[in-house]
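Let's start with one chain on its own, the form predicted alone, as structure tokens.
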Amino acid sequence: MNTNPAHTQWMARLGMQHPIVQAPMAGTSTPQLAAAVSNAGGLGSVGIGAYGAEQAEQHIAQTHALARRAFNVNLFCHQTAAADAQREAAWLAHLAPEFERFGAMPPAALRSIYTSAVGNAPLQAMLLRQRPQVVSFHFGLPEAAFIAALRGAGITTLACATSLEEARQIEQAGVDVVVAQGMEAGGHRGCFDPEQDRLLSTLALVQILVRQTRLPVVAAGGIMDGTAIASALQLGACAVQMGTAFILCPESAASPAYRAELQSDKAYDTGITAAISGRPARGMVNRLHLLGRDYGPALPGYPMVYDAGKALHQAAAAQGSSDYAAHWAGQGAPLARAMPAADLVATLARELAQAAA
């Protein structure tokens, strides 16, 4: 069990009563979910990677109004992919028969629908103005000046690593805490460069980072109950990050179709694909997973692929089909429980205490 005071000081500073971080889950997490988790003694999170600065500020302000404790705001720090008209046209041609199934036309071209936080002056200025107690990074790191500005504002920083190399970059950048994301985790892989992803398990990655870095380590991937939390802490993690476990909470934005699939046999079949967004992500296997497996040429970049995937999902959803939905879920998906977030945090804390006794 991790009892290193230096590794738990950040949690004490934030007033966390339980070593539980609710994963940001952009598009699924809500201010209500984040606030409920934080108010119950964990650390709730909101993901704003899919929003512009104005909408993100509204999201954060709403969470501030609901949360009595600290919460985390997560940023996408991807390197913006260069446009490649030939790749984009080829991918759209591959998807054209799928659009035809629903009497729809594919987009004429693909857009970069999500803006990175890297070099994003309006977004960065907004965050420093709103001053959430915690800011976390996914897909990489922002520039050093922004990390320094966050530190100067008294904001705790977390960053996702899928390898020792990434964790060392995070440590050198002056980030406070590293989130060790194993390949079991649902949603997007946080790897800085998808081509270098080693697909390490949570168990292996946590042990490596605990031994090879000086940072507090938060374990993420496949953790669904208090017994698993206890195991992660025994390996040296100071806390865990859980996403799939919170999807069935009524406070999440998960659609009825998403909830139904997570409570069906589909939860047993998750896979990692880049065919939904352009970056590897784990979710319940759907037609886009299969279309990606059959596709030979290189995919367009992130988030251009997402533009196509969302358009196809919209066309299908209008006719009652969720075959193309981004229903992200980790390998522990069959263990998800439907209960209010505060009850889930209390249940996890009770299970953890029993496992640690």
Ligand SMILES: Cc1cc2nc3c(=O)[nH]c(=O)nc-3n(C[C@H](O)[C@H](O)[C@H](O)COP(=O)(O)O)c2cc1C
The other form holds:
Amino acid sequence: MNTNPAHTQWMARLGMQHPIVQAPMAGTSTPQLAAAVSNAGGLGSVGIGAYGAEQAEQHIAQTHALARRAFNVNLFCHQTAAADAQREAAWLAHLAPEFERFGAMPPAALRSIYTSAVGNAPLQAMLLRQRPQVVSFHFGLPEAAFIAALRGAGITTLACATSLEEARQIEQAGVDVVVAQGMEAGGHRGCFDPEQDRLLSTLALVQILVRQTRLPVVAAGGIMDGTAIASALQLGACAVQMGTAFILCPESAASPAYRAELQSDKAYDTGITAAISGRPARGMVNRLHLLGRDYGPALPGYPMVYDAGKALHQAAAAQGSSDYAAHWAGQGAPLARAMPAADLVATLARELAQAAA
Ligand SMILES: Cc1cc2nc3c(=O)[nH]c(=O)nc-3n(C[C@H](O)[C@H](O)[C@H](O)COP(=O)(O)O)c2cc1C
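Output block for the form predicted together with the named molecule, input the form predicted alone:
What follows is the whole complex; the chain from before opens it.
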């Protein structure tokens, strides 16, 4: 068990009663979910990576209104891939027959639909105005001046690492806490550079980061119940971050089709693909995963591929198909439980206490 006060202080400061962070899940987490988790003594998170500054501000303000305790706001810090018209056209041509199946036309060109928080002055100013108690980073780090400004505003910072190299950069940047994301995790791999992905497991990565960095480590990936939380704490993590476990909560934004898939045999078949968004992410395997596997040339970058994937999903969903959906889920997906978020936090806390006794 990690009893190092330097590693648990941040949680005490935030008033967390349980070492449980509900993962930010852009498009799936909601102000209601985050607030329910925080109010139940965990740390709720909202993911604003898919929003512009204005919509993100509304989302945060809504969470402030619902949460009686600290919550986390998550930012995407990716390096936007350079446009490559040839690559994009080739990928669209590969997908054209799929659009045809639904009587739809592929988009003429692909747009960079998500803006990075890196160097994004309006977004950064908005965050300093809204002052959530916690801000976390995915896909990399923002510039030093923004991290310093967050620190100056008394905001606790977390950043995702999938390797020791990334964790060392996070430590050097003065971020407070590292989230160790194993390859079991649902959603996007947080790698700074997907080409360098080592696909380490949660088990191995947590042990490495606990021994080889000085930062408090939050374990993420495949953790679905209190026994698994106890194991992560036993390895030296100070807390866990759980995403897939919270998708079936009524407070999440998951669609009925997503919930049904997660409660079917499809939950046993998750895989990592870049064919949905342009960056590797783990979800329930569907037709778009397979189209990516068959594809020889290099894919366009993130988030250009997402523009194509979302258009295809929209055309298919209108006809009742979720063959191309971004139904992210981790390897623990078959263990997801459908219950209100507050009940899930209480259940996890009870299981953890039993496992630790
Ligand atoms: C539906 C879904 C969406 C996600 N979106 C984000 C996100 O916006 N930002 C982020 O930092 N992590 C995101 N993640 C990854 C989580 O932070 C975390 O690493 C992962 O959920 C842990 O693995 P688990 O799903 O097995 O619990 C997402 C995960 C899921 C399942």
